[in-house]
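One chain follows as structure tokens, the form predicted on its own.
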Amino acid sequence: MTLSDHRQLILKILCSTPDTRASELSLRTGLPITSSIAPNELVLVYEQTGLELRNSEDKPGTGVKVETKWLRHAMKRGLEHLRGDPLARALNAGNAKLTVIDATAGLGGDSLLFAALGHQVTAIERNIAVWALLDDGLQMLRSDPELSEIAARITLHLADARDYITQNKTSPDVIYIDPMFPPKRRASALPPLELQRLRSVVGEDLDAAGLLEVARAHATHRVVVKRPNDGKPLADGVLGSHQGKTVHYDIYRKG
């Protein structure tokens, strides 16, 4: 899907009373403001904890938003704990500080992991709603004494990663791809609520193989692709994988 396609997947910002933040978000994104939520409609709305994605059934504060509890807990355990994460090991960084493109940034969890390890991260998200959630989350983190240095290592762009990488002639050390996984085949195996909400907004990443091709042409060290444990590789040529509990990280050589 193109960037313009993704702009149309969520249509409104919920704001029942005048709110400067909602007005600014509307100007930045072109999304209209509404004062109510129709049944099963998805909207962006500001709460005390920041911007979140909700529908009519969600209580305030329970929508999809950038979460950092896991990172705060991990930082208390120390960098060595983070370096042991399968995704961190997939980078093969050692003690080096890399430049990393997170080509499918989503809600920024993996970008935050990379930045916590000291890497400089370019996070790219093409869905307007998801980009807005991550942009708001990073703004809040940059004023957070505990995580501000980590957030400062992340630069966020609203773009299609294929276009961004080729047009900017970017040559990072690592390009990371986390495509939206296909839904479970069994009807009873519903994904978590957050994934349901995001899937309804983002859809399927049917062009992920094309993104991998572009990434391999521009990364100077390697490309890392996240896959479900029961999923096939995104393409041939996997050099190796690092295994997690429910996912694994396939490694591809540059070029």
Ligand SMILES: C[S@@+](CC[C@H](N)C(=O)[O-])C[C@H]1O[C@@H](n2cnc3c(N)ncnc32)[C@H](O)[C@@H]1O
Given for the second form:
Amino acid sequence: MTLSDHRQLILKILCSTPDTRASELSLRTGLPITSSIAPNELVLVYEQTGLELRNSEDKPGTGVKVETKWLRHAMKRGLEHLRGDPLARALNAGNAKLTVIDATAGLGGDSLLFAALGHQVTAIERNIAVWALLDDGLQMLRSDPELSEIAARITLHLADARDYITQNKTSPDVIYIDPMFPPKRRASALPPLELQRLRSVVGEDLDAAGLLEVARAHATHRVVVKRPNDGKPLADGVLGSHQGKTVHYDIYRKG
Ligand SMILES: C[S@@+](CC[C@H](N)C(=O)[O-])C[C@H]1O[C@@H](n2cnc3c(N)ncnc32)[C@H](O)[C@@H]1O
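Can I have the other form now, the form predicted in complex with this ligand, not the form predicted on its own?
After this comes the whole thing, all chains and molecules, with the earlier chain placed first.
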């Protein structure tokens, strides 16, 4: 799924009474506004809890959105314990604060983990609907006294990461890649329903190996790739892996 072909999907913005935020979102994304959801349509809709993505069967408030409960919970426990997370260990940061490009930002869960660890994150998402959800989620977090400092470490861009990295000639310490896994493999942090919805707007990230090649040419420290435990490495040259319950993180040296 690329920036240019998102309009082929039946994706709309749901808004039954005039709403400035919905009109602005329609202008920014090019998505049409509708006042009702047809079966097999997906809509972006502003609820009190923020922007969410849902279909005609989902109840208001139950759609896919940026999830921050885990982060609030982690803050209560003390963020230090996040250093033990396999993804945190895969960065090999020691006590350093790194610059990280999250090249496949999705709903921002991993970007938030990096930012909670104190790293400076450039989050890149190419799918217009997913970008809109994450943009709204980050805006809400920036005005949340508890989480604003963490959210302020994340800068979001709507772009294909291959283009962004090559055009900006950027050299971050780490580039992180988490492409959409093949279907029927539930090796994701996202619950199955969220994964389904996300997959229905994003499709398969079949070009992930090309992204890895670009990432290896630009990261100064390492590239980290999330894989399902039953999946093959994205490319040869894995230096080592950090094991999680259902996924692992492959490390690649800069190319
Ligand atoms: C499995 S999801 C990532 C989930 C994310 N790690 C999280 O914590 O929510 C993959 C996302 O990467 C995006 N993506 C894939 N390839 C991309 C690329 N080359 N540039 C930008 N975004 C990309 C997809 O649109 C999709 O939203």
